[in-house]
Structures are given as structure tokens and as C-alpha cells.
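So this first bit is one chain, no partners, the form predicted on its own, shown in C-alpha cells.
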Amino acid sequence: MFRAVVVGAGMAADFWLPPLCARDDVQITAIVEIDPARGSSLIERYGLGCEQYPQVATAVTETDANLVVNLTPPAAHRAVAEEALAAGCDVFGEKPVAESLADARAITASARAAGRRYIVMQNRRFAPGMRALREGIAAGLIGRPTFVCADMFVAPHHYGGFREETMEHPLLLDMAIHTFDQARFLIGADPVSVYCHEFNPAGSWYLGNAAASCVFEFGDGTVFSYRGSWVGEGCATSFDATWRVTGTAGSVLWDGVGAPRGEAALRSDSRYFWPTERVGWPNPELDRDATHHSEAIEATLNTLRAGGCPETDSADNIPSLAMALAAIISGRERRLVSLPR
């Protein structure tokens, strides 16, 4: 059974808490807020029936819990999880692992020490179409991927809080990551350099950043293309993007929302441009969360109820968080940057 303390009420909880209620083997012991009519609103609307605490420690201690799901700003990602980690508990938290790749080498240090688990909330690359679509390039139906672009636009204006009013770099530290980690998954290599473009367009109603362009380089040769805007207006693509990868033998597209479709040269000596035909991609499962959340939780709850490494451990997440931050440098010095190994 996963006992489990929820710190922080914001709106991230509606997103993690209807799945973790729906299992048989969660049980939601405490709420950590600093807000006490927040935690309460949030205990009340789901019917926890649990206390608030005034710290992690505590909660955990007086409902003995085993799991901490971090749902705080990134700001205080590293206090909450070295608190719940020295308290004996698995942390499951919200993307990014941490605001700086020492403070996501701390905490992943912290969990190794206490031989416990960091694992991160990146819900996307649970999305089936993304599951799918990594499948079938991992058949190689389209070759060696040579070219990975993603467009992402959309313009939420319901947010509020500290991704309107305080984050420098919102799209690249809490959406970007996402379509970063989903590049990661395709392509199964790590980047070594980007180049990036950060501005916030005319209109935007965000404080920092809201729009960029990469281009990164990954170890195998790959190069991956972002562009996107937490500020498009008209013409959305879904949260997950929309992609296209070029292979060594064909291209894939994916919208981001339904199935991949792919198509492969066919070798012509005598054609200008090759024919091609429709590859027979895997198909993903009808979505049950647009969100992806459940699909996450699911797998990661899953793994560690099995004593295994849940996919998105800290350790395999900080070169996400690596692209994210060398993409803000790269933005704010206008050149090339390369990541760390």
C-alpha cells in the first residue's frame, strides 16, 4: 500500500490526484501547504478525508506514510524531496527535478543515500501516440533517425501564478521540458549542444520568455528542432506537439492527438524523387487521460510496487533538465552551448 502526503494545492493536484484516488493501493494520508484554506479546498473537493500538516516531516511521521508527491514550484523541488527522502520516503514530483542541475545531482545523491527514488513527472512521453510512435522507430520502420522536429503552440490563459508572474523562462523550464524528454525517449541518445532563441512576442501576458526556437545536436548525429509558444494563438497543436522524423529510410508524422503515420522510399533507379508507401506503424490505445497523468502514475507506481527503477528516475532525468537550462543560456549569450556529459 502507498501512503501518501500531497505537498502543495495547486493545480497541478487536479491533474495527479483523480488517478492516484482511483487505485486501490493509494491512500492519500496528508496535505503539506502553506496555503491552509488551499489544502483544505483541496481536501473537501476530493473527499481525502486527512489532515493538513504544517511540514513534510511531520506528515509523514504521524500518518506513516512511504510516498511524497511533490507537487510545489520548482524553487522548492530540493528542500521538499531532501526533507521526504532523510523521512524515509519515495518522492514522486513535478517536472523539472529542480530548478539547477546541482540542486537535481543533490537531490538524486539524497535518494541514493537514503535508498530511496526521485522519479519525475513526465507525464508526456507517456502519451500512447508518443509510446507508438517510439515503437516503430525502434522497429526501424523508418531506418536510423537522422531528424526530429516538434512545434508546439498553444496559449493557455488560465494559468495565473508563477508561470504568468515570476518564471523567467516559462516555456522552456516547465512546458519545453516536456517535448524535450519526449525527444529523448524517440531518439535514445543524449544531446551535447543547442542553439537557442528565447523572446516573449508582442502581447504576451507572461513575465518571462514565452517563445523559443532550438536546434540541438544529440551523441549519435541526430538533431532535433523545437519551436513553440505558450502564447499561439490560433492554429493550436496539442500539448504533446506535433512531430516529424526523418530516417535514414522514410519520414514519420505524428499531430500530437491520433496515430503515427509513416511512409518509406521505395529505391527507384530511374525515378527523380523516390515513390513511397504507408508503413504499417504501430497503433496506440485510445488515450484515457489527455493529460497522460494516469498512464504515468500507472507505470510508475507500478515498477515501484515491483521493486524496480520507475523510467523517469531522477538519474535518467537530469539530461532533460540539462537541455532545458543549456537552452537558456544559449537564448540569454545568443551561441552555441554545449551540454555536459
Ligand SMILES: NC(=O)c1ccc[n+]([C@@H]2O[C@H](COP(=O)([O-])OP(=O)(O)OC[C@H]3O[C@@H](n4cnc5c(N)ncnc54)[C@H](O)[C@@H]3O)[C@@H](O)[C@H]2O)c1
Second form
Amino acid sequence: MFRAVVVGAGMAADFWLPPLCARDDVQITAIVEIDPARGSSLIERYGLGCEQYPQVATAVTETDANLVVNLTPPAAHRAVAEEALAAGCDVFGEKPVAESLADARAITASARAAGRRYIVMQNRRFAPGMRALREGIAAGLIGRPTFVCADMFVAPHHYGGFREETMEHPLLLDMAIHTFDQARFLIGADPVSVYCHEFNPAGSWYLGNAAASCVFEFGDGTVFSYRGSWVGEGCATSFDATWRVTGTAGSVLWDGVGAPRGEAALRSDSRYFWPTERVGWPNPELDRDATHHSEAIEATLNTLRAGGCPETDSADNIPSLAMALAAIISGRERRLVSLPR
Ligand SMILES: NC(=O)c1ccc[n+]([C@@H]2O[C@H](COP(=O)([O-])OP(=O)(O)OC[C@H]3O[C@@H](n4cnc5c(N)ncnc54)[C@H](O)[C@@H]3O)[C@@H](O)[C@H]2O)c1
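Given the form predicted on its own above, I would also like to look at the protein as it appears in the form predicted together with the named molecule.
Full complex below, order starting with the chain above.
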């Protein structure tokens, strides 16, 4: 049984609570919130019937919890994580794992020292369409992938809070990390360098840079091109991005919503452009929620319960954060940046 303390009752909580409450092996034992009105509202909204506590350690001890769900803004992730791990809990926390590599490594080291896990919510790699895209690529339907392209253009106006008002890099650190993590998941390798142009487009309602174009090279030679904007008004893409993957034998498109569509080339000695044929691609399972928290929570908690290591354990997640941080340095210094190994 997971006895879970939820820390932070903002927007992310409404993505987590429905799938957590739907499981019969999860009991929410306490809420920790620096804004008690928000905490009370969450308890009432989901009929949690638990108490609020001002501190994570007290909440864990007094309610005999074994899991902490960390839904605080990134700047608070390390402090909450370390308190929860020291109190003897596994922690499942929102992305990004932290705001710096030093903090991410410290969290991972604290988890190891405590004999616990810190798992990062990278929900967008659990999108059924993304799983199907990867399955077909791994099966070799387009040969070996060589060039992976993703576009994410959306224009949400309701966020307010840390993304609009305080973050210097709201696109790269808060949103692009999803797409970067998806690219690692698809390619099955880690990146070695990035060149990024980050900017804040005219008319932006964000304080920090809300758009970027990045080119990553991966260790296996694959190139990943990312274009994204938080102020991409009109012709919006899915939050899961739209994808084009070209391989040695063909290409596949995924619009971030439906099923991937692939084409393979048919070798011809007499034709200038080789003809192509549609490839039978694995069909995605039914999408259960728009953000895919359901699928991520199910996979993670089932793995934890079986005593395994969830795929987005913080140790594995550090290269995804490294992509965002290296892109930020590249954008600031206008140069190619190598990623740490
Ligand atoms: N994976 C996703 O799709 C997704 C979607 C939304 C948000 N997020 C992530 O979730 C996290 C929270 O984002 P949000 O949009 O919910 O932010 P938010 O500002 O809406 O909510 C954060 C809440 O945490 C509380 N809080 C802050 N510091 C705290 C602390 N030390 N202890 C207890 N409570 C504290 C705040 O009072 C606030 O209620 C971020 O890391 C964000 O990137 C992820």
C-alpha cells in the first residue's frame, strides 16, 4: 500500500489526484502546502479526508507515510526531496527534477544514501502515441533513425505564476524538457552537444525567454532538431509536439495526437526518386488523459510495487535536465555547448 503525502496543491495537483485516487493501493494521508487555503481546497475538491501539515517530515511521521508526491515549483524540489528522503520515503516528483545539475545530483545521491528512490514525472514519454512511435522505430520500420525533428507551438494565457512572472527560461526549463526527454526515449541514446538560439518573441507575455530553436547531436550520431514556443499563437501543435523521424530506410510522422504514419522507400535502380510504401505501424493504445499522468503513475507505481527501478528514476533523468541547461548556456553564450557525460 502506498501511503502518500502530497506536497503542493497548485495546477499539477489536479493532474495527479484523479489517477492517484483511482488506485486502490494508494491512500493520501496528508497535504503539505505553504498556502493553507489551497491545501484545504484540494482536500475538499477530492474528498481526501486527511489533514494538512506545515512540514513534510511531520506529515510523514504522523501519518506513517511511505511516499511523498512533490508538486512544488522547481526551486523548492531539492529541499522537499531531501526532507522526504530523510524521513524514509520514496519520492515521486514533478519535472524538472531540479533547477541545476548540482541539485539533481544531490537529490540522486540522497536517494541512494537513504536506500530510496526519487522518480521524476516525465509524463509525455508515456503518451500512447509516443510509445507506439518508439515501438515502430525500435522494430526497424524506418531503418536506423538519423534525424529527429519536433515542433511544439502553444500559447496558453492562463498560467500566471512562476512561469510567466519569475522564470528566466520558462520554455526550455519548464516545457521543452518534456520534448527533450521524449527525444532521449525515442533515440535510446544520450546527447553530446547542443546549439540553441533562445529568445523572447515580440508580444510575449512572459518575463523570460518563451521561444527557442535547438539542434542536439546524440552520441550515436542522430541529430535532434527542436523548435518551440510558449507564445505560438495560431496553428497550435499538441503539447506532445509534432514529430518527424527520418531513418536510413524511411520516415515516420506523428502529430502528437493520433497514430504515427510511416513510409519506407522501395529500392529502385532506374528511378530518380524511389517509390515509397506505407508501413504498417503499431497502433497506440487509447489515450486516457491529455497530460498522460495516468499512464505515468500506473507504470511507475506498478514498477515500485514490484521492487523494480522506474524508467524515470532521477539517475536516468539527469541527461534530460542536462539538455535543457546546456541549451540555456548555448543560447546565452551563442556557442556550441558539450553536454556532461
Ligand atoms: N508534468 C506536467 O505536465 C506538469 C504540468 C504542470 C506543472 N508541472 C510541474 O509541477 C510543478 C508545480 O507546478 P504548478 O503549475 O502546479 O505550480 P503552482 O504554482 O500552480 O503550484 C505550486 C504549489 O506549491 C506550493 N508550494 C510552493 N513551495 C512549497 C513548499 N516548499 N512546500 C509546500 N508547498 C509549496 C505553492 O503554494 C503552490 O500552491 C512544477 O515543477 C511544474 O513544472 C508539470
